[in-house]
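Given next, in structure tokens, is a single chain: the form predicted on its own.
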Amino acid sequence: MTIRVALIGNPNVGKSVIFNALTGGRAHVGNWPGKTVEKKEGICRYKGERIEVVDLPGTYSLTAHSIDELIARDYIVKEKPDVVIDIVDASNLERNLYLTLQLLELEANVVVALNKFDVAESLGYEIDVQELSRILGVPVVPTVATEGKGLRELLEAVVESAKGRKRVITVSYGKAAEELISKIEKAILKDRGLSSRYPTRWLAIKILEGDEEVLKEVERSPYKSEILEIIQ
């Protein structure tokens, strides 16, 4: 069995020690299709399962306002690799956690690691690692990368993740958000081409921002009236 695992995080997160560190430096760097940014690809194996690991780029968010965040985003959605490691710095939790949100939302099988643990506790930041988890319903493993600190155990979640179910997490926005995403979403899920391909709630809140890739999605739609009727 080859798993396929997605490396994503903020930039200055660990993100290619953690990289280096599960392919031991061994990746084949090219570029991502149609672009000019690096792609590296590397292998790694664990209990005898291979894994594929795939660094995205360095991204903030999955807005698509930047080819980093569209390149992300488009290997979520269109390559749905079995697992996402989504690299979170545990001495900036708010900021980091705003990505994780928009990747539960997007339906990957998320593992957390949560990276520079060392960092956090420096500070006297207290991190109840078990409460995350359960809140935001996907492991998460505490890691300091540098010194190769929990990178089995982040291994581990990632096989138990990639062989079990993943957890749909909905994040409410509020009743007047609410009824429109979901009458949008009754409008896509007639569209059984878009709604095969993209999870519906997650294309309803982006219509709703105006996400203009998503947007371009809707234009090919023969549902466009129905659902552009209704964010007028």
The other form holds:
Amino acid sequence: MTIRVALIGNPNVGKSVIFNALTGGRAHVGNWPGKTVEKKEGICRYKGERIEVVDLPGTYSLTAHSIDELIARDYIVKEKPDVVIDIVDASNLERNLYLTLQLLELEANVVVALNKFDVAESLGYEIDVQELSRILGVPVVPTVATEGKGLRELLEAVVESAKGRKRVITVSYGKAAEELISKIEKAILKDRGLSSRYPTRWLAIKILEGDEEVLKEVERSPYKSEILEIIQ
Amino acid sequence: MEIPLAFLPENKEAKVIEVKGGRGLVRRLSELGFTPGARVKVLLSNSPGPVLVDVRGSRLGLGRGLLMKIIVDTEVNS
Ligand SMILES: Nc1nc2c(ncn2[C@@H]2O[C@H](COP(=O)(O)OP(=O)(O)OP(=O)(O)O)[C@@H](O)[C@H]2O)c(=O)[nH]1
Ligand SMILES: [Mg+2]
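Pass me the form predicted in complex with its partner chain as well; I've looked at the form predicted on its own already.
Expanding to the full complex; the earlier chain stays at the top.
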């Protein structure tokens, strides 16, 4: 079996170190189609599994603001990797978890690598890894990529997650927004094509946010006016 | 004292009060870490081109026009 894995994370969290450790530094380097952004792919073997690893551009968010963000988001939405390893800087959790939340809203099959755990410890941070995993609803594995620590456990979690997705955690945006979200979702569900390509809740949230790329998709929908009427 | 981030001296810590701008700008800057209460520091501003800023532990290069829209408080502990 082949497991397709994408690495994602904020800039400077240790993606390259983890990519190199997983793939043994043997990467195929190319460009993303039509883009000048570098695309790195490599292979990792673990317990008889062939794991294809793609390094996504470093990004703070998955809004369609920059080429990097769009590449990362398109890859996750359209290529639907079996597992997305979200590399989080354990010494800067609050900032990094914003991207994690966006990945969860995209209904990606996330495994969190809590990297730079050594830095977090030296700062005196005590992270309750189990509790974090419970709140996020996904596996969380502490790693120190530069020392190769935790990578075996990370691969174990990846292989395990590839077997099946667990339930998706949803973050509530409060009563008023939630009412709009469910109305928009209902309208989106009428468009079978649109709702099979993207998670409907994610679409609804992006429509409320005025996300340009998502609004372009809605423009093409036969249910366009019904969907857009809700946000007038 | 509340000032635009563009006027903050190098290496002095401040705290974000607000971003003055439209919805898109406020959202974009908050994704980069500029939310009320976030700690910021200007690392390098004496060269032309982008100003190097530390926000929430990440370094970003931002234009001066953008920094005018980010209002910070120089009293970090208030
Ligand atoms: N102490 C410590 N340093 C780490 C760890 N992982 C990575 N680093 C260091 O963090 C820095 C950034 O690592 P990279 O792998 O280049 O990070 P990246 O996410 O690929 O960065 P960009 O591609 O620039 O977004 C390097 O100096 C690494 O040596 C870790 O677990 N502990
Ligand atoms: Mg890198």
